[in-house]
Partner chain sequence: MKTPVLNEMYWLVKREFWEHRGGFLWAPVITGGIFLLLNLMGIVTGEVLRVRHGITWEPSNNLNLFNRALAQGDMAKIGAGLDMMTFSTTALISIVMGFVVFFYCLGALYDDRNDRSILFWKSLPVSDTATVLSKLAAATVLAPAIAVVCGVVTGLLMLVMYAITLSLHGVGVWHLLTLAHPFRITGALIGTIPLYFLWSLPTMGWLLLCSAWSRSKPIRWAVALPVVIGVVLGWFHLLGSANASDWYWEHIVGRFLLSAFPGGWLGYMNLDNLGGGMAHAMDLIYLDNAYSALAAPSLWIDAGAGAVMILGAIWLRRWRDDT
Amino acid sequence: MSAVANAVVVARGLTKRYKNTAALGHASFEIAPGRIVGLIGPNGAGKTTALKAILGLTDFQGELSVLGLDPRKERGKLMEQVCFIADVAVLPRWIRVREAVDFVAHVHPRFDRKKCEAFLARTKLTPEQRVKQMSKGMIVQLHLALVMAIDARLLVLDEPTLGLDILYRKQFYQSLLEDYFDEDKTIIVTTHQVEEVEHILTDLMFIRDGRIVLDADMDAVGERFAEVMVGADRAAAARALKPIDERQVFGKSIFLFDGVARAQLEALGEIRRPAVSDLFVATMKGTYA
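Output the coordinates of this single chain in the form predicted together with its partner chain.
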């Protein structure tokens, strides 16, 4: 079987225009099952538009297949297999915990009520509590409990931890990894808090001005990019190898290289795996200029 037939998401020339700006310009990518993909980009790069297209929430040009379905035409069927948490706190403010669980249990054919109640038992949420009485962190706990009890093949998370404190953020990703994720499931996540997700990602996708500028698995990222700390004496030699970024720390320079042979770099200094955030900053240079 080819990779395409297996893929959870296949996009070819995905394009979306809002009046006179292009939110997506011929973006093409594939997402394989069992991956956790970080879709990272600056504000207005087209992340949310791409996710909306995948979820069938917006019209677009180009080809897009999600779990073999066209999100424009077969949205109802698709949503049995796809879950999403779009932004924090989109649960209706009037709903009670009990009502939310009841409702999802009766309209979602793949919802496991016991599982949901088990997740809720680990929180301080009570059945009669309304969303408007909860903190942002508690709302996300409820949403996560609902979503994790659904046996879906694709989970889409759009800034799921924005505005939460560090305890909730850690707990969120930990729950996802320990209690939800397995090789049959795929997760797509967008976030600005790259440091917190980089250790759980299997794949990295950078999006800039509606185009995918980097699409690789984390191993490939580690091989392709390297960070080298170089003393002042060898800085000129390092610059000759065309680093994509340079910054100064304690009188030394840290260079970021894209696709330069290891042997060459080892001669310059100590090689480290770059942090995704540094990679991101280097790749997105000049975005807002």
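Switching from the form predicted together with its partner chain: structure of the form predicted alone?
Partners and other molecules omitted; one chain follows.
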């Protein structure tokens, strides 16, 4: 892996053990500025542990630099430039809109109250409204208003849309792209719902059993992996090319290939780019057993 100039995150041999299990086992990766990276893996794969290490919330072995700082020793400095959201529906139920705004204004040095109020003005939220009086969609809007107003260089989202229906999940990611993201910012998002973030990601990282098993930008993923729907007469020829996955749909077989030449695949049937969710299932086979 070539060193990325001015990388936002550089991890080398990142390791974290809990008693007898390794939550992270010598994970190495780099994240460049201006990227939206999906860190995707099953429960217990090490996603949250990796984020906690990046945020300076847990100790670890190995090397880790975030925005040029060591999260273990320089966490105070780091948190001035980082914004973290876990599960957007966690605001205290008693808090009022104006109290939430005041709170963030006091704790985050890069919070822009005017920006936050402008965002809130586009919603139906009122300053005196309490969280317990809001729909889930309104809570998402409040959370977004607070986050969008923080001029953070790194935004870390850990399963941000848990418990929200699909409409609000889509709105959340759409707002993130339109109102927040630019080339000076970097976003790391972990999720189970791969299909939701697929269209916003620039980079994909799959984590399994504490190790990074795929780390590529989306263009490289499209070039490296291919899916082919094959009739029964050509299935044996397809299997000879060692697909990483095979599934049946309407009497035909869909094969997923990693790094096989296009010319060889064109002889089998129609080639298409695999969905990230199908790629994920194929890569994680056996993890859920």
